[in-house]
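Just the one chain here, laid out as C-alpha cells, in the form predicted on its own.
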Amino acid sequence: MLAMNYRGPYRVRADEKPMPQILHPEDAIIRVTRSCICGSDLHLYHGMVPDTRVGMTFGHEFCGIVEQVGPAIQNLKVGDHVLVPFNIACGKCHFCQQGLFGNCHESNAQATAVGGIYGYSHTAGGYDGGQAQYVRVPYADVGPTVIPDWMDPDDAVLLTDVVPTGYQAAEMGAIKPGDTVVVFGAGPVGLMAARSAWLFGAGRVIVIDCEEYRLEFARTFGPAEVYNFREIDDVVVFLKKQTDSLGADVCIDAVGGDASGNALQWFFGTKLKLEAGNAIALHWAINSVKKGGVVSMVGVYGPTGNMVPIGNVVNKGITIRANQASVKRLLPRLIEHIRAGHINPKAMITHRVPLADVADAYHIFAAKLDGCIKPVLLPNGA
C-alpha cells in the first residue's frame, strides 16, 4: 500500500509499505478516504517530538471504510464509513471511564501522560497513522464512529482532532457570557477555538498571529478582531490597554511549541531544543489573562521543560486547564452543532493533495504557501 514515510526532520515520502493486518481480536482495518495533516503533525517534521523514528506514517486524522474487523468486534461491520477520533482509547480503564479519553492507560501503557495517539511518535505509543492507504485500528469497537448519511465527509473527517480540539479549548476556558476572550494562533484549531467561544457565551473575540491570509480568514470564521503581532511592540500591553487595563477573561494557547515571535525562546526551544518548543504563546496567555483568570492550553509541547512565568500563575490567582480534546466525549454534542449549522468544519478545508504528492503537502503547509489553512490527503482511488 502506499504511505507517507518520515525519514527524518523535514524528509517525507510517499512509499509503498507493508498492509496491516488484525493483530488482536479487538482490531479493525480501515481503508482510508480522506487524511489531514494536522499543525501537531508538523512539530513531528520539524524534528521536536522525541522518539520519532525514521519510517514511521504519520496521521491522526482520518474516515475511511471499514475493511476487515477483529473477533471481538460487535460494534462495526464491513462497509461502515467511520471517522476515527484521534485519540486510541480502551474505553476500560481508569481515566476512560472518567471521559479522559486522550489519557487512556492502556493504549500508551508506558507513559504517565499521554494516551495512544495515530502516528504521533513513540512517544505516544508507536502507532501507524492514516497518511496511508490503510491503516490499524486498536480497540475498534470504542474510537470509530459511523458517519451519518447526511455528513459530508469532509466535515466528518475534521471531526477527529480539529473540531474537538478548538471546542475543548473554548469548553476549559469556562467562558461565561459576555466574556473577553484571547486566541493565540490562527490555525485550524485556533478558529476553531474562537468559533467555539461564541457558542460558550462570549461577548468579544480577539485572535492573535502574524500570517495576514490566517488573519482574514479568521476575521470572517470566527468572526473575530484578528491583530498582527509583529505590527505590535508589546502583545501583553497591547491587550491591557484593549481589555480596559485588565487583562482578558479568557486566553487560550492554540499554538504550542512551533511558535515564533521571541527570538530568545526560538534559539532555546527551536533552534537548539534545549526546552520544549518555542513557549512565547503561553507566555503571552499568562501575562495576558485577567487575575484570577482563566487559561485554556491545547497548543502541543514536547515532554521537555520549558521557561514559563509560573511566578505570575501563582500571583495572578490564574487557573490553567489542559488536556488532548477527549473526542469520544465531545462527537455526540459536535456531531449535532454540525447538523444545525452552528458550525462548518469543511469551510477550513483550503487544499486537497494526492496522498502520492504528501512531501508537496507537507511543505506547502508548514511554509504557509499559497494560503494554505488545512490541507486534506486523497488516497489513490478515494
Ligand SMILES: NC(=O)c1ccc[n+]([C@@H]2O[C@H](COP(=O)([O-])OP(=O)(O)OC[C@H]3O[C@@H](n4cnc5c(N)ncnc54)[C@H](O)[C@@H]3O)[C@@H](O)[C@H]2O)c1
Given for the second form:
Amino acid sequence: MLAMNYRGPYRVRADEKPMPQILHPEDAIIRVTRSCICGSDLHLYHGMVPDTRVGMTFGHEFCGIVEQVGPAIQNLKVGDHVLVPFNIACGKCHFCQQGLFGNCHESNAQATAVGGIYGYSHTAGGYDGGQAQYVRVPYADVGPTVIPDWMDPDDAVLLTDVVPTGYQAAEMGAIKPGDTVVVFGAGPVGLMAARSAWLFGAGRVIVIDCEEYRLEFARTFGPAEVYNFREIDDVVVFLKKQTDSLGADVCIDAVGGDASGNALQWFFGTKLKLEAGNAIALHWAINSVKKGGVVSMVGVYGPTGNMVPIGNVVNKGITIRANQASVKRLLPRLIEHIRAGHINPKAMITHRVPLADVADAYHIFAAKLDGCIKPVLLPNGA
Amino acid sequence: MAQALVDTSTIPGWGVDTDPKNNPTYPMRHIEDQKTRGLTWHRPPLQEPQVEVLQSIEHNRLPAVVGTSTPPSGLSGAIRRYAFRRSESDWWHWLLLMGADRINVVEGVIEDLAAGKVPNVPAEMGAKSEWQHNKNGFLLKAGATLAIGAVLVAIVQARREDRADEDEGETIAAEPAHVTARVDEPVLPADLATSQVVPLPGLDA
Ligand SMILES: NC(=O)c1ccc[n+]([C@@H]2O[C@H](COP(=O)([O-])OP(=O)(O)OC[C@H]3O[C@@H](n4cnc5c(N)ncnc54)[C@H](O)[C@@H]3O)[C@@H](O)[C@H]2O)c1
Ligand SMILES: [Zn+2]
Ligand SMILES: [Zn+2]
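Form predicted together with the ligand, following the form predicted on its own:
Every chain and every other molecule in the complex is listed next, the one we just looked at coming first.
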C-alpha cells in the first residue's frame, strides 16, 4: 500500500509499505478515504518532537471504511464508514472513565505524559498513522464513530481533531456570557476555537495571527475582530487597550511551539531546541488575560520546558486549563452543532491532494503557500 | 485600526452551550464517581509485541496495546535504548532522543542508498510546490544551495590540489562528484513540469 514516509526534518515522501495487520483482538484495519495534515504534524515535520523515527507514517486525522475487524470487535462491521478520533483510548482505564480520552493509560508505552496518538512519533506511542491507504486502529470499539448518512465526509474528517480541539479550547475557557475571548492563532484550531467561543456566549472574539489571508478568513468564519501582530508594536499593550486596560477574560493559545513573533524564543526554542519550541503565544496569552482570568491551551509543545512568565500566573491568579482534546467525549454535541448549522467546518478545507504528492502538501501547509488553511490527502482517490 | 464589534444576535447558536457549572476542574470533577483507585481497572486484552518496544520507566507495566512502527535499530536505536533508562522528567532523556533522531536521518539516507534508491531530497522537501507558489523563495533557496555547493566543491578541490602537491599519485575521487550531484538537483525541470495539487476555488484571494 502507499503510505507517507518521514525521512527527516522537512523531508517526507509517499512510498510502498506493507499492509497493516490486526495485532490485538480489539483492532480494526481501516481503508482511508480522507486524511488531513494538522498543525500538530508540522511539529513533527520540523523535527521538534523527540523520538520521531525515520520511516514512520504520520497522520492522526482520518476517516475511512472498515476493512477488517479483530475477534473482540462488537460495534463496527466491515464496510462501515467511520471517523476515527485522533486519541487512541482503551475506554477502561482511570482516565478514559473520566472522559479524558486524550490521556489514556493503556495506549502509550513510551511515555506516561500523553496518551497514544496515531502517527505522532514514539513519544505518542509509535503507531503508524492514517496518511496511508490503510491503517491499524486499536481499541476500535471505543474511538471510531460511524459517519451519519447526512454528514459530508469533509466535515467528518475534521471532527477527528480540529473541530473538537477548537471547541474544547473554548470550553476550557469557562466562558461566561459577554466575555471577551482572545484567540492566538488563525489556523484550523484557532478558527474553530473562535467559532466555538460564540456558542459558549462570548461577547467579543478577537483573533491574532500574522498571516493576512488567514485573518481575512477568520473575520467572516469566526466571525471575529482580527489583528495582525506584525502590525502591532506590543500585542499585550494593544489587547489591554482593547479591554479597558484590564485584559481579556479568556485567552486561548491555538499556536503551540511553532510560533513566530519573537526572535529570542525563535533562537532558543526553534533553532537551538533548548526550549520545547517557541512559546511566545503562550507568553502573550498569560500577559494579556485579566487578573483571575483563564488561559486555555491547546497549542502543542514538546515534552521538555519553555520560557514563559510563570510568575505572572501566580501574581495574577490565572487559571491555566489545557489538554489534548478528548474527541470522543465531544463528538455527540459537535455532530448536533453541524446538523443544526451552528458550525461549518468543511469551509476550512482549501486543498485536496493525492497521497503521492504528500511532500508538496506538507510544504504548502507548512510554508503557508497558496492560501492554504487545511489540506486533505486522498489516499485512495477522490 | 479598531474594528467594529460583532453583533452576537447574528450568530447562529450564540450561547447555546453556556454552562454556568463549567468550572476549572471540569471534567476532573467526575473523579468522585470513580469506582476504582490505582491500577485496578479491568484491563483490555494484552497485545504481545512482536517487535522491540521501549517503555518509559514511569510505567510499571506495558500498556495493553503498543505501536509497532519503526522499532529501534542501528546507532540511533542504541542511543534510544540508553535514553529510556532515564525518566520523562529527565532532560537527558529527551535530548538523547533528539540526538538519535538526527543520526537516524543519516541512517535513513544510507538505508535508501543500500536499497539502490538515491533520495530526491528537493522533491521530498516540496520543491515543486515552492516553484509553483513561491518562485522567489525557490530561486533564493536554489541560489543559496548552489552557492554553498560551489564553495564546498572549491574547498574540496583546493584540498585535493594541496595534497596532490604534497604526495603525488594518491588521490581521493568520490567526494566532489557526489557534492555536485546533490547541488544540481533543485533545478531539474522534469521535477516541476506537472502538478497534482488542486486548490479549491474561492479561497485563493
Ligand atoms: N490539544 C490538541 O488536542 C490539539 C489538537 C490539534 C492541534 N493542536 C495544536 O494546535 C496548534 C494549532 O494547530 P493548527 O492546525 O491550527 O496549526 P497551524 O499551524 O495551521 O496554525 C497556527 C497559526 O498560528 C499562527 N501563529 C504563529 N505564531 C503566532 C503568534 N505568536 N501569535 C498568534 N498566532 C501565531 C500561524 O501563523 C498559524 O496561522 C498546534 O500547536 C497544534 O499542534 C492541538
Ligand atoms: Zn491534529
Ligand atoms: Zn484508557
